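To begin, one chain is listed below as C-alpha coordinates, in the form predicted together with 1,3-dihydroxyacetonephosphate (13P).
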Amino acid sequence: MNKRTTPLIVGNWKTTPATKEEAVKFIKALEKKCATSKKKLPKKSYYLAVPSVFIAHLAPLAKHGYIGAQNVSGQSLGQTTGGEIPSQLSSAGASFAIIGHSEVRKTGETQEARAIKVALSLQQNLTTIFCVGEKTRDKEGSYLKELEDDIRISFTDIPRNLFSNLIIAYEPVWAIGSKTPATPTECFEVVIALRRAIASLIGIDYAKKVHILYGGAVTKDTATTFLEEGGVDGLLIGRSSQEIVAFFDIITTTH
(Lines of atoms letter the chains of each structure in order from A and count residues from 1; the text may use other names and numbers.)
(Lines give C-alpha, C1' and ligand atoms only; values in the text may rest on other atoms or scores of the structure.)
Protein backbone atom coordinates (compact mmCIF):
# COMPACT_ATOMS: atom_id res chain seq x y z
CA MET A 1 0.00 0.00 0.00
CA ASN A 2 1.20 3.51 -0.75
CA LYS A 3 1.17 6.73 1.18
CA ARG A 4 -1.85 8.74 0.04
CA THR A 5 -0.48 12.25 0.39
CA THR A 6 2.49 14.24 1.64
CA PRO A 7 2.43 13.14 5.27
CA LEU A 8 1.31 15.56 7.95
CA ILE A 9 3.71 15.23 10.85
CA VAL A 10 2.18 16.87 13.90
CA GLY A 11 3.91 17.08 17.26
CA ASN A 12 2.03 17.67 20.49
CA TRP A 13 4.30 19.16 23.10
CA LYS A 14 1.70 18.86 25.87
CA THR A 15 3.07 20.56 29.03
CA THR A 16 6.65 20.73 27.75
CA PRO A 17 9.10 22.40 27.71
CA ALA A 18 9.30 24.19 31.05
CA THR A 19 10.39 27.58 29.71
CA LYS A 20 10.08 29.87 26.69
CA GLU A 21 13.88 29.80 26.32
CA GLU A 22 13.89 26.02 25.90
CA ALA A 23 11.03 26.21 23.41
CA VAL A 24 12.84 28.83 21.31
CA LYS A 25 16.06 26.81 21.42
CA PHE A 26 14.20 23.73 20.21
CA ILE A 27 12.57 25.49 17.25
CA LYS A 28 15.85 27.17 16.23
CA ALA A 29 17.63 23.80 16.28
CA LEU A 30 14.81 22.08 14.38
CA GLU A 31 14.77 24.87 11.79
CA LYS A 32 18.50 24.49 11.27
CA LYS A 33 18.07 20.77 10.70
CA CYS A 34 15.25 21.36 8.21
CA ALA A 35 17.24 24.02 6.36
CA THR A 36 20.30 21.80 6.00
CA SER A 37 18.52 18.45 5.56
CA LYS A 38 20.07 16.05 3.02
CA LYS A 39 16.63 14.60 2.45
CA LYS A 40 14.51 16.94 0.34
CA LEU A 41 11.62 18.10 2.49
CA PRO A 42 8.53 20.06 1.51
CA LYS A 43 8.56 23.81 2.25
CA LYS A 44 6.53 23.16 5.40
CA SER A 45 7.36 19.79 6.89
CA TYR A 46 6.08 19.85 10.46
CA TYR A 47 3.27 21.03 12.70
CA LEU A 48 3.88 21.63 16.40
CA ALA A 49 1.10 22.13 18.94
CA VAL A 50 2.77 24.02 21.76
CA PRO A 51 1.72 25.55 25.10
CA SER A 52 -0.33 28.59 24.07
CA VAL A 53 1.92 31.12 25.83
CA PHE A 54 4.76 30.14 23.48
CA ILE A 55 2.83 30.52 20.22
CA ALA A 56 3.69 34.18 19.58
CA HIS A 57 7.38 33.52 20.28
CA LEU A 58 7.66 30.41 18.10
CA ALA A 59 5.45 31.16 15.10
CA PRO A 60 7.83 33.75 13.55
CA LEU A 61 10.75 31.31 13.91
CA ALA A 62 8.99 28.31 12.34
CA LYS A 63 9.81 28.91 8.68
CA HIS A 64 9.62 25.20 7.80
CA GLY A 65 6.57 24.37 9.88
CA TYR A 66 3.37 25.50 11.50
CA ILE A 67 2.80 26.36 15.13
CA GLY A 68 -0.56 25.61 16.70
CA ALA A 69 -2.56 25.28 19.91
CA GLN A 70 -3.42 22.17 21.90
CA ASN A 71 -6.94 23.32 22.72
CA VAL A 72 -9.17 26.37 22.29
CA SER A 73 -11.71 27.99 24.55
CA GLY A 74 -15.27 27.62 23.30
CA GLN A 75 -16.39 30.81 25.09
CA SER A 76 -17.35 33.93 23.22
CA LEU A 77 -15.39 37.17 23.36
CA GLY A 78 -16.12 38.73 26.73
CA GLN A 79 -16.28 38.00 30.41
CA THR A 80 -14.93 34.47 30.97
CA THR A 81 -11.73 34.03 32.97
CA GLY A 82 -9.03 31.77 31.55
CA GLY A 83 -8.51 30.08 28.19
CA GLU A 84 -7.84 31.51 24.75
CA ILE A 85 -10.48 31.79 22.04
CA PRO A 86 -9.59 30.91 18.41
CA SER A 87 -9.27 34.55 17.24
CA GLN A 88 -6.71 35.19 20.00
CA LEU A 89 -4.72 32.08 19.13
CA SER A 90 -4.83 32.89 15.45
CA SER A 91 -3.68 36.48 15.95
CA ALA A 92 -0.81 35.23 18.13
CA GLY A 93 0.41 33.14 15.18
CA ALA A 94 -1.37 29.78 15.51
CA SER A 95 -2.11 28.11 12.18
CA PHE A 96 -3.96 25.17 13.65
CA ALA A 97 -5.57 23.82 16.81
CA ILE A 98 -6.09 20.39 18.30
CA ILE A 99 -9.58 19.85 19.70
CA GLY A 100 -10.94 16.95 21.74
CA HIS A 101 -7.64 15.40 22.79
CA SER A 102 -8.38 12.63 25.30
CA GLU A 103 -6.31 14.43 27.94
CA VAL A 104 -8.62 17.44 27.56
CA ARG A 105 -11.75 15.27 27.45
CA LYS A 106 -10.64 13.77 30.76
CA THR A 107 -10.89 17.18 32.42
CA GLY A 108 -14.63 17.23 31.78
CA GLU A 109 -14.94 18.68 28.27
CA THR A 110 -18.45 17.84 27.07
CA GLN A 111 -19.55 16.70 23.63
CA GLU A 112 -21.47 19.97 23.27
CA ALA A 113 -18.41 22.03 24.20
CA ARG A 114 -16.31 20.17 21.64
CA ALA A 115 -18.81 20.79 18.85
CA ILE A 116 -18.75 24.53 19.67
CA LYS A 117 -14.95 24.59 19.75
CA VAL A 118 -14.70 22.87 16.36
CA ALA A 119 -17.13 25.35 14.79
CA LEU A 120 -15.36 28.40 16.27
CA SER A 121 -11.92 27.14 15.34
CA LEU A 122 -12.93 26.43 11.73
CA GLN A 123 -14.70 29.79 11.44
CA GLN A 124 -11.44 31.40 12.49
CA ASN A 125 -9.65 29.61 9.64
CA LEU A 126 -7.57 27.50 11.98
CA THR A 127 -6.80 24.08 10.56
CA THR A 128 -8.64 21.99 13.12
CA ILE A 129 -7.42 18.59 14.23
CA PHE A 130 -10.28 16.74 15.90
CA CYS A 131 -9.24 13.77 18.06
CA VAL A 132 -11.27 10.62 18.57
CA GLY A 133 -10.29 7.33 20.14
CA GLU A 134 -11.64 4.53 22.25
CA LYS A 135 -10.62 4.00 25.88
CA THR A 136 -10.82 0.24 25.49
CA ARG A 137 -11.77 -2.24 22.80
CA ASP A 138 -14.44 -4.92 22.99
CA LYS A 139 -14.56 -8.06 20.85
CA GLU A 140 -17.95 -7.14 19.41
CA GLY A 141 -16.52 -3.89 18.01
CA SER A 142 -19.04 -1.57 19.66
CA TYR A 143 -16.21 0.94 20.17
CA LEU A 144 -16.35 1.55 16.42
CA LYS A 145 -19.95 2.68 16.74
CA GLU A 146 -18.93 5.00 19.60
CA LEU A 147 -16.27 6.62 17.43
CA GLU A 148 -18.67 6.97 14.51
CA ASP A 149 -21.26 8.59 16.81
CA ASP A 150 -18.63 10.98 18.15
CA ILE A 151 -17.92 12.14 14.59
CA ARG A 152 -21.59 12.48 13.72
CA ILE A 153 -22.54 14.43 16.85
CA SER A 154 -19.52 16.72 16.72
CA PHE A 155 -19.88 17.68 13.07
CA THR A 156 -23.63 17.75 12.45
CA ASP A 157 -23.98 21.52 12.84
CA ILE A 158 -20.77 22.54 11.08
CA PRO A 159 -21.37 24.43 7.82
CA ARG A 160 -20.20 22.31 4.89
CA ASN A 161 -17.94 25.02 3.46
CA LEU A 162 -15.71 24.80 6.56
CA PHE A 163 -14.89 21.11 6.25
CA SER A 164 -11.89 21.57 3.99
CA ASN A 165 -9.90 22.80 7.00
CA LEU A 166 -10.72 19.80 9.19
CA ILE A 167 -8.39 16.92 10.00
CA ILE A 168 -9.34 13.88 12.09
CA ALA A 169 -6.84 12.25 14.46
CA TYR A 170 -7.41 8.68 15.58
CA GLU A 171 -5.78 8.36 18.99
CA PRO A 172 -6.68 5.18 20.87
CA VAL A 173 -6.53 6.25 24.51
CA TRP A 174 -4.90 2.96 25.53
CA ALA A 175 -1.93 3.65 23.23
CA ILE A 176 -1.27 7.26 24.30
CA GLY A 177 1.72 7.43 26.60
CA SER A 178 2.17 3.66 26.43
CA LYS A 179 5.04 1.58 25.06
CA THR A 180 2.93 -0.09 22.41
CA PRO A 181 1.10 1.63 19.58
CA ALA A 182 -1.95 0.16 17.83
CA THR A 183 -1.01 -2.15 14.98
CA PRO A 184 -1.35 -0.72 11.48
CA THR A 185 -4.21 -3.21 10.91
CA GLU A 186 -6.06 -2.03 14.02
CA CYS A 187 -5.56 1.52 12.83
CA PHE A 188 -6.73 0.72 9.29
CA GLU A 189 -10.01 -0.80 10.54
CA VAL A 190 -10.83 2.33 12.53
CA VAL A 191 -9.91 4.62 9.65
CA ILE A 192 -12.42 2.76 7.45
CA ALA A 193 -15.11 3.18 10.14
CA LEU A 194 -14.34 6.89 10.48
CA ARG A 195 -14.48 7.45 6.72
CA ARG A 196 -17.82 5.58 6.67
CA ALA A 197 -19.23 7.91 9.34
CA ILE A 198 -17.95 10.96 7.49
CA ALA A 199 -19.37 9.68 4.20
CA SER A 200 -22.84 9.31 5.67
CA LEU A 201 -22.67 12.80 7.13
CA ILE A 202 -20.92 14.81 4.44
CA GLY A 203 -20.61 12.62 1.37
CA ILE A 204 -18.31 10.01 -0.06
CA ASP A 205 -16.05 12.38 -2.01
CA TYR A 206 -15.14 14.32 1.09
CA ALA A 207 -14.79 11.13 3.15
CA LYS A 208 -12.21 9.81 0.70
CA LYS A 209 -10.21 13.04 0.83
CA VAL A 210 -10.29 14.07 4.48
CA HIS A 211 -6.91 13.70 6.16
CA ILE A 212 -6.81 11.25 9.04
CA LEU A 213 -3.86 11.01 11.42
CA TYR A 214 -2.82 8.27 13.83
CA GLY A 215 -1.50 9.08 17.31
CA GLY A 216 -0.34 6.95 20.22
CA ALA A 217 3.20 5.80 21.00
CA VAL A 218 4.56 6.62 17.52
CA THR A 219 8.33 6.45 17.18
CA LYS A 220 10.62 6.72 14.18
CA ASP A 221 10.57 2.92 13.93
CA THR A 222 6.80 2.71 13.54
CA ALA A 223 6.01 6.02 11.81
CA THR A 224 6.33 4.93 8.18
CA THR A 225 4.36 1.70 8.69
CA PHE A 226 1.31 3.67 9.78
CA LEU A 227 1.48 5.77 6.64
CA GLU A 228 2.00 2.76 4.39
CA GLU A 229 -0.30 0.22 6.03
CA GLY A 230 -2.50 2.07 8.53
CA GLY A 231 -4.51 4.06 5.96
CA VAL A 232 -3.59 7.41 7.52
CA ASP A 233 -2.22 10.60 6.03
CA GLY A 234 -0.11 11.66 8.96
CA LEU A 235 0.82 11.24 12.58
CA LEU A 236 0.08 12.99 15.87
CA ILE A 237 3.10 12.52 18.07
CA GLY A 238 3.54 13.19 21.77
CA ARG A 239 6.77 12.07 23.40
CA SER A 240 8.76 11.68 20.18
CA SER A 241 8.01 15.29 19.25
CA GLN A 242 9.47 16.60 22.49
CA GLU A 243 13.01 15.61 21.59
CA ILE A 244 14.66 17.23 18.56
CA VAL A 245 16.51 14.22 17.15
CA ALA A 246 13.52 11.90 17.54
CA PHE A 247 11.14 14.39 15.93
CA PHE A 248 13.46 15.27 13.08
CA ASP A 249 14.09 11.55 12.42
CA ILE A 250 10.33 11.06 12.03
CA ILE A 251 10.11 14.05 9.69
CA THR A 252 12.87 12.70 7.46
CA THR A 253 11.92 9.00 7.50
CA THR A 254 8.31 9.74 6.56
CA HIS A 255 8.94 12.17 3.68
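Can I get the form predicted on its own as well, since the one above is the form predicted together with 1,3-dihydroxyacetonephosphate (13P)?
Here we give the lone chain, stripped of any partners or molecules.
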Protein backbone atom coordinates (compact mmCIF):
# COMPACT_ATOMS: atom_id res chain seq x y z
CA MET A 1 0.00 0.00 0.00
CA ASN A 2 1.06 3.59 -0.48
CA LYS A 3 0.79 6.49 1.94
CA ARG A 4 -2.52 8.34 1.42
CA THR A 5 -1.31 11.76 2.43
CA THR A 6 1.74 13.62 3.68
CA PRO A 7 2.32 11.88 7.02
CA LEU A 8 1.52 13.72 10.23
CA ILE A 9 4.32 13.15 12.72
CA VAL A 10 3.14 14.00 16.23
CA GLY A 11 5.42 13.94 19.24
CA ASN A 12 4.33 13.83 22.86
CA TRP A 13 6.87 15.14 25.34
CA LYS A 14 4.81 14.08 28.37
CA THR A 15 6.52 15.47 31.52
CA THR A 16 9.81 16.34 29.82
CA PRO A 17 12.05 18.29 29.73
CA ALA A 18 12.75 19.60 33.23
CA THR A 19 13.14 23.29 32.36
CA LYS A 20 12.03 25.95 29.90
CA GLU A 21 15.65 26.44 28.86
CA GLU A 22 15.98 22.79 27.85
CA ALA A 23 12.72 22.96 25.92
CA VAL A 24 13.81 26.07 24.01
CA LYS A 25 17.20 24.52 23.24
CA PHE A 26 15.49 21.40 21.84
CA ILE A 27 13.16 23.34 19.54
CA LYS A 28 15.96 25.57 18.26
CA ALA A 29 18.07 22.50 17.45
CA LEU A 30 15.15 20.73 15.77
CA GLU A 31 14.35 23.82 13.74
CA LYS A 32 17.94 24.07 12.57
CA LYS A 33 17.84 20.45 11.42
CA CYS A 34 14.59 21.04 9.53
CA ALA A 35 15.91 24.20 7.88
CA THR A 36 19.16 22.58 6.75
CA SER A 37 17.82 19.12 5.89
CA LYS A 38 19.12 17.66 2.64
CA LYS A 39 15.76 15.99 2.21
CA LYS A 40 12.94 18.25 1.10
CA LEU A 41 10.45 18.44 3.93
CA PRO A 42 6.93 19.91 4.06
CA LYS A 43 6.65 23.49 5.25
CA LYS A 44 5.30 22.10 8.53
CA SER A 45 7.09 18.85 9.31
CA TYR A 46 6.09 18.02 12.87
CA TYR A 47 3.64 18.44 15.73
CA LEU A 48 4.86 18.50 19.33
CA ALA A 49 2.58 18.25 22.36
CA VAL A 50 4.46 19.85 25.23
CA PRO A 51 3.80 20.71 28.88
CA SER A 52 1.38 23.63 28.82
CA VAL A 53 3.76 25.94 30.70
CA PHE A 54 6.15 25.79 27.73
CA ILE A 55 3.63 26.51 24.96
CA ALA A 56 3.96 30.30 24.90
CA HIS A 57 7.76 30.06 24.84
CA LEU A 58 7.99 27.42 22.10
CA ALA A 59 5.19 28.31 19.68
CA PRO A 60 6.99 31.38 18.24
CA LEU A 61 10.13 29.30 17.64
CA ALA A 62 8.43 26.44 15.78
CA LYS A 63 8.57 27.73 12.20
CA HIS A 64 8.63 24.20 10.74
CA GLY A 65 6.12 22.66 13.11
CA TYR A 66 3.17 23.07 15.44
CA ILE A 67 3.18 23.25 19.21
CA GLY A 68 0.23 21.82 21.09
CA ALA A 69 -1.17 20.73 24.44
CA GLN A 70 -1.24 17.25 25.93
CA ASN A 71 -4.72 17.66 27.37
CA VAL A 72 -7.44 20.24 27.93
CA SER A 73 -9.77 20.94 30.78
CA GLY A 74 -13.41 20.04 30.24
CA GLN A 75 -14.43 23.05 32.32
CA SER A 76 -15.89 26.32 31.15
CA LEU A 77 -14.48 29.76 31.86
CA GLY A 78 -15.14 30.49 35.51
CA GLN A 79 -14.39 29.45 39.06
CA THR A 80 -12.70 26.06 38.69
CA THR A 81 -9.19 25.61 40.06
CA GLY A 82 -6.58 23.85 37.94
CA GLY A 83 -6.42 22.95 34.27
CA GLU A 84 -6.39 25.10 31.15
CA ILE A 85 -9.43 25.48 28.93
CA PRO A 86 -9.04 25.38 25.11
CA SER A 87 -9.29 29.14 24.61
CA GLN A 88 -6.45 29.72 27.09
CA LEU A 89 -4.25 27.14 25.41
CA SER A 90 -5.02 28.59 21.99
CA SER A 91 -4.21 32.13 23.11
CA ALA A 92 -0.88 30.88 24.47
CA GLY A 93 0.02 29.60 21.01
CA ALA A 94 -1.24 26.01 20.95
CA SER A 95 -2.26 24.82 17.49
CA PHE A 96 -3.62 21.47 18.61
CA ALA A 97 -4.51 19.38 21.63
CA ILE A 98 -4.39 15.70 22.52
CA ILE A 99 -7.47 14.30 24.24
CA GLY A 100 -8.03 10.86 25.75
CA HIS A 101 -4.42 9.68 25.87
CA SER A 102 -4.20 6.27 27.55
CA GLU A 103 -2.19 7.71 30.45
CA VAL A 104 -4.88 10.31 31.08
CA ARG A 105 -7.62 7.68 30.88
CA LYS A 106 -5.81 5.73 33.60
CA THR A 107 -6.41 8.62 36.01
CA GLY A 108 -10.13 7.94 35.82
CA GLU A 109 -11.16 10.19 32.93
CA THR A 110 -14.67 9.16 31.90
CA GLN A 111 -16.09 8.79 28.42
CA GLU A 112 -18.48 11.65 29.17
CA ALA A 113 -15.56 13.89 30.16
CA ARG A 114 -13.70 13.07 26.93
CA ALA A 115 -16.75 13.89 24.84
CA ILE A 116 -17.02 17.29 26.50
CA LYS A 117 -13.32 17.98 25.98
CA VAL A 118 -13.48 17.05 22.29
CA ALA A 119 -16.45 19.36 21.71
CA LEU A 120 -14.83 22.30 23.53
CA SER A 121 -11.51 21.83 21.77
CA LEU A 122 -13.04 21.65 18.29
CA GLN A 123 -15.28 24.64 18.99
CA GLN A 124 -12.13 26.62 19.77
CA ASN A 125 -10.75 25.62 16.31
CA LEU A 126 -7.93 23.61 17.85
CA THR A 127 -6.86 20.63 15.77
CA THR A 128 -7.95 17.85 18.11
CA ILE A 129 -6.16 14.51 18.34
CA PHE A 130 -8.46 11.98 19.99
CA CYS A 131 -6.74 8.85 21.32
CA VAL A 132 -8.45 5.50 21.40
CA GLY A 133 -7.15 2.00 22.06
CA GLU A 134 -8.02 -1.29 23.66
CA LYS A 135 -6.40 -2.54 26.89
CA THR A 136 -6.54 -6.15 25.75
CA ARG A 137 -7.20 -7.88 22.44
CA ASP A 138 -9.54 -10.88 22.35
CA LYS A 139 -9.68 -13.49 19.61
CA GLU A 140 -13.40 -12.91 19.03
CA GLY A 141 -12.86 -9.30 17.95
CA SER A 142 -14.97 -7.72 20.70
CA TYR A 143 -12.33 -5.03 21.07
CA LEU A 144 -13.27 -3.66 17.64
CA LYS A 145 -16.83 -3.03 18.82
CA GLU A 146 -15.42 -1.43 21.96
CA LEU A 147 -13.36 0.99 19.87
CA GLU A 148 -16.22 1.76 17.51
CA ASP A 149 -18.56 2.46 20.44
CA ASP A 150 -15.97 4.80 21.95
CA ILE A 151 -15.86 6.79 18.71
CA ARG A 152 -19.63 6.95 18.30
CA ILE A 153 -20.31 8.00 21.89
CA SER A 154 -17.50 10.57 21.99
CA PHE A 155 -18.41 12.20 18.66
CA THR A 156 -22.21 11.94 18.59
CA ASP A 157 -22.81 15.62 19.38
CA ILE A 158 -20.01 17.00 17.19
CA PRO A 159 -21.29 19.12 14.25
CA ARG A 160 -20.23 17.73 10.89
CA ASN A 161 -18.32 20.86 9.90
CA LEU A 162 -15.95 20.42 12.88
CA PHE A 163 -14.75 16.97 11.81
CA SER A 164 -12.22 18.58 9.46
CA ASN A 165 -10.18 19.55 12.54
CA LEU A 166 -10.36 16.08 14.08
CA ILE A 167 -7.57 13.49 14.07
CA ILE A 168 -7.81 10.04 15.63
CA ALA A 169 -4.79 8.31 17.16
CA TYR A 170 -4.95 4.57 17.64
CA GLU A 171 -2.77 3.53 20.57
CA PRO A 172 -3.24 -0.12 21.61
CA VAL A 173 -2.55 -0.02 25.34
CA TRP A 174 -1.44 -3.65 25.43
CA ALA A 175 1.31 -2.94 22.88
CA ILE A 176 2.90 0.08 24.56
CA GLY A 177 6.22 -0.98 26.06
CA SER A 178 5.47 -4.60 25.21
CA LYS A 179 7.98 -7.14 23.90
CA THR A 180 5.40 -7.94 21.21
CA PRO A 181 4.22 -4.64 19.72
CA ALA A 182 1.25 -4.38 17.41
CA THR A 183 1.80 -5.31 13.77
CA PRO A 184 0.79 -3.20 10.76
CA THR A 185 -1.86 -5.83 9.94
CA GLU A 186 -3.40 -5.52 13.40
CA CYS A 187 -3.32 -1.76 13.01
CA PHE A 188 -4.97 -1.88 9.59
CA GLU A 189 -8.01 -3.83 10.81
CA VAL A 190 -8.57 -1.25 13.52
CA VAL A 191 -8.30 1.60 11.02
CA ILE A 192 -11.11 0.01 9.02
CA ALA A 193 -13.26 -0.28 12.16
CA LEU A 194 -12.60 3.34 13.15
CA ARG A 195 -13.56 4.65 9.71
CA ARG A 196 -16.69 2.49 9.82
CA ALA A 197 -17.66 4.13 13.13
CA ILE A 198 -17.02 7.63 11.77
CA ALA A 199 -18.99 6.82 8.62
CA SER A 200 -21.99 5.88 10.77
CA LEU A 201 -21.94 9.42 12.14
CA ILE A 202 -21.08 11.61 9.14
CA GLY A 203 -21.02 9.39 6.06
CA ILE A 204 -18.32 7.45 4.26
CA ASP A 205 -17.00 10.37 2.19
CA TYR A 206 -16.21 12.38 5.32
CA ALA A 207 -14.90 9.28 7.13
CA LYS A 208 -12.31 8.71 4.41
CA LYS A 209 -10.88 12.19 4.97
CA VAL A 210 -10.34 11.94 8.73
CA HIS A 211 -6.66 11.39 9.51
CA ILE A 212 -5.82 8.37 11.66
CA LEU A 213 -2.48 8.00 13.42
CA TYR A 214 -0.77 5.03 15.01
CA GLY A 215 0.89 5.37 18.40
CA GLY A 216 2.78 2.69 20.25
CA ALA A 217 6.55 2.23 20.49
CA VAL A 218 7.28 3.60 17.01
CA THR A 219 10.91 3.87 15.87
CA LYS A 220 12.51 5.01 12.63
CA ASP A 221 12.81 1.33 11.68
CA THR A 222 9.06 0.67 12.00
CA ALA A 223 7.62 4.07 11.12
CA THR A 224 7.44 3.65 7.35
CA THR A 225 6.00 0.14 7.64
CA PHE A 226 3.05 1.36 9.66
CA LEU A 227 2.41 4.17 7.19
CA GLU A 228 2.59 1.89 4.16
CA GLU A 229 0.96 -1.27 5.52
CA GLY A 230 -0.97 -0.13 8.58
CA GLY A 231 -3.35 2.18 6.72
CA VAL A 232 -2.59 5.20 8.89
CA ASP A 233 -1.90 8.80 7.94
CA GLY A 234 0.72 9.51 10.54
CA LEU A 235 2.27 8.57 13.87
CA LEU A 236 1.92 9.58 17.51
CA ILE A 237 5.35 9.22 19.10
CA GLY A 238 6.27 9.34 22.77
CA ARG A 239 9.79 8.51 23.90
CA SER A 240 11.43 9.02 20.50
CA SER A 241 10.05 12.56 20.27
CA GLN A 242 11.97 13.47 23.41
CA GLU A 243 15.30 12.89 21.63
CA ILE A 244 16.24 15.31 18.84
CA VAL A 245 18.10 12.85 16.62
CA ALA A 246 15.52 10.07 17.01
CA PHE A 247 12.59 12.41 16.32
CA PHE A 248 14.25 14.05 13.32
CA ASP A 249 15.18 10.64 11.92
CA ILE A 250 11.51 9.64 11.99
CA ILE A 251 10.52 12.91 10.34
CA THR A 252 12.99 12.47 7.47
CA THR A 253 12.36 8.74 7.10
CA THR A 254 8.61 9.16 6.67
CA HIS A 255 8.57 12.11 4.27
